[in-house]
Amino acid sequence: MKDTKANAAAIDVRDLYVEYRTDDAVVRAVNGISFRLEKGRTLGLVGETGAGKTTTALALMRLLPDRVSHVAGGEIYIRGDDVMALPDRTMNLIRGEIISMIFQDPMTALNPIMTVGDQIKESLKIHNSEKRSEREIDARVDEVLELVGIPAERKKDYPLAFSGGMKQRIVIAIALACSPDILIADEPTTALDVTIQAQVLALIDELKQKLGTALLMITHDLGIVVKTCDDVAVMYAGQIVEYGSVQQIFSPGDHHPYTEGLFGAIPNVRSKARRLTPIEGLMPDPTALPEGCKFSPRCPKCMEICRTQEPAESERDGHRLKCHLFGGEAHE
């Protein structure tokens, strides 16, 4: 499975549509977003709940719910693989193998009846391409768990007897067990505290030098990016309305309003004087989107065209923008 074209990207995603569809309504919750992760390196995938970013990462690993989503549009490759061209017993073994997932919340995804080490375990057994002895297994896990922190003699114990942040560990131990190339973390500290976050954020990039892995990082935190990612999508809507590099998105200069917003939502605990900024108004519904640029009826800087006319993207120097500010060829 390893044996892949030497020069494609970890990720390539090309014009994504997912829907959702209910007996009322069509929920479009990815609208035509495109983006490549290469090896070795880090993508935030940034924006508030309900832009998309989760339903990206599960279109990724083809683990949209069957009958009520759909990929509507677009291409999806892995390491050059046409993701949705491939057979599910080949789908079935990349996961695991080719790219893993750490999901969002840990006290969901650990089986509250199995230990901790059989469900390492299991994915092994699932993904022994390297036709591992079970004593090999074995030691697999227990080196697993000592990476991620935890004590190679608590693979016996079940998930209720770990804190969250515990949990969070084994999961991204579950994750890596059997080093993929890939690595979707999807807002991996949301349930912890601060501490445990700034362990478990060391523990990913950690083990993301010690292996290459590339790594799509799903969060709203703008302070967990600028710590831990190369380069930045910022999702409002179902769509990328701004990328660059982490220095092109943090530096001063031209920046789609909803990048502005929500950098004037950090709190800054050094400034005494600076007021939280609030972006006003409400992510709009997914089954009744706005005519023109999505984010227009909560924009500070809404001009009459934004409210008609889709913005095209514009680039310069890999920064694009989709924004009616800077429309043309090349941002200024």
Contents of the next structure:
Amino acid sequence: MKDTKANAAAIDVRDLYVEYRTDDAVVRAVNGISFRLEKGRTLGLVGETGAGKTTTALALMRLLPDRVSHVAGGEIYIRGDDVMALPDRTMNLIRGEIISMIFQDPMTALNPIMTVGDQIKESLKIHNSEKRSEREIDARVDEVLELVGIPAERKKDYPLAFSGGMKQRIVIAIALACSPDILIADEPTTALDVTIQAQVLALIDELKQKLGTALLMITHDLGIVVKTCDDVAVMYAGQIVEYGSVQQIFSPGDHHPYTEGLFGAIPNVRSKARRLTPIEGLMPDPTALPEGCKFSPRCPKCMEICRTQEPAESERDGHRLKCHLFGGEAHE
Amino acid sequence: MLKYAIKRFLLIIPIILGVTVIVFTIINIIPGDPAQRILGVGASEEQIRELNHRLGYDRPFIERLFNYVRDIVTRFDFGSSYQNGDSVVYKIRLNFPYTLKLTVLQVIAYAVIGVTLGVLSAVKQYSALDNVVRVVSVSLAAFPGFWVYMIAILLFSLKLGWLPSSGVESWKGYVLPVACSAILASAGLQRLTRTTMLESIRQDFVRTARAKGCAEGTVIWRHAFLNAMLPVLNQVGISFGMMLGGTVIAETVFAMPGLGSVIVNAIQSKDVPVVMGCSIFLAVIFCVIVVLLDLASAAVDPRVKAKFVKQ
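Go ahead and give the structure of the form predicted together with its partner chain, now that the form predicted alone is out.
Full complex below, order starting with the chain above.
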């Protein structure tokens, strides 16, 4: 199975829409995003809280909460397999082995009444295509724990015996146990203090090099993006407003006003500015998105057309922008 | 862990002492004296006084209480019935097996029904199944037990003739009392299980389990249910204690032997030793169950263990 799909992209998302339905509103969390992630590459998914980053990740894993949310349109391919069309049993085999996810909040992501060793082992037992013996599985648990820098003898401990940073490492260990081809890291460092952050990032990077894993890095931290990613997708209100290589996004030139806003909100010791420039206003209410460009109510460069007409995407050298400023000739 | 267990078991002693004093006081506050009840209205003052003296009931309250406790502590003597002189221990030994059998069966049926329906309800929240289970269980819980027992006898014994209406000669005699009380009581457990399961199912670690590739059954039972189980386990344990003391209705309606009717009968005749003996016996069982539950909770959940056990 692996060989025939060798040429397919690790992740291929086409025009994806995701909605949450509550009793009195439809929340449009993801509104027509498309991206590809090739194996061995890292894509950063950047944006404010509520931009739809985690929802996108959950849709990729087909882990969106039942009943309240569903994929309202578009296609998702994981190594050429149509995720939406797969039977549950096949999806269970893909989750954990082919595509794995590091969850955001390590404090709640671990089962409090199972030893961490058992939690890692569980994944290995489900995806035991190599018919490893019990002893070999135990050895692999030790190996994975050592890999994330936790002494193997601590596998008999329960999550409550670990600090936040160590829990995050265990979450990573679970995600990596079966050496997945694709790894989704959902803000893997947000819950950690800075020193541990650096360690965790170094760890993920090392694993990526070692295993050739495709990595989808979800974060709102541009510092992490520049350190770890090859490509960047900037998300706003469920859309990718700008997409390009790290080079393209981080060098001066044409940028979406939202991306510029994000950069303006980062402190820089070298700049003489006395204050940070935050982006005015809040993310629009996803139950009532504005017409036209979703960013128009907060955009300092907003034009008449932005309020009425959704901007088309323009592209140059793989640098995609969804903004009227660069539509058509403006971007040429 | 062992130290904690011993500590918990030792704590039962003051509780039992408290129960002894309270029940002894209450039974003595009830008007009338045992001799009067035994001899009936026709008895003369003289006869009553004499019988009370023989029973030791003419001594002051404090002295009787002290003697009672002393006899238990020093000789493990729970006295004998005022009514017929049977030893209390013998009475309990004779009747308790029936009560225990009935209660154990009830609790098992109750736990299985309540937990299964509760989990199903939670997993399929707002489905037709969930709605039916909720409506039916709440309606059933609203019926008084003795009425349901009688309707069940009417239907299954008299009309259909499937099951006996009384007695414990064969296992069939247990079916109706066990089924009725288990179904009625399970409404509460079903709701509790549903609530804790709904909470548990939405936890992040359940999503982690799914992300690992766990099959749905594993996700629900191993991850969600085991985490939701503590309150459920406690509820089942407490219910066991309650049912143990509450078998009297079933015993009366189905004409079964058991401790429940012994106690009610003893209270009516102010048979102090029997009331006391049975109460203490049930209280000890109840306390032991509660302690065992706490120990089980600590064994299941490391968070609970960490609270009580220093490592």
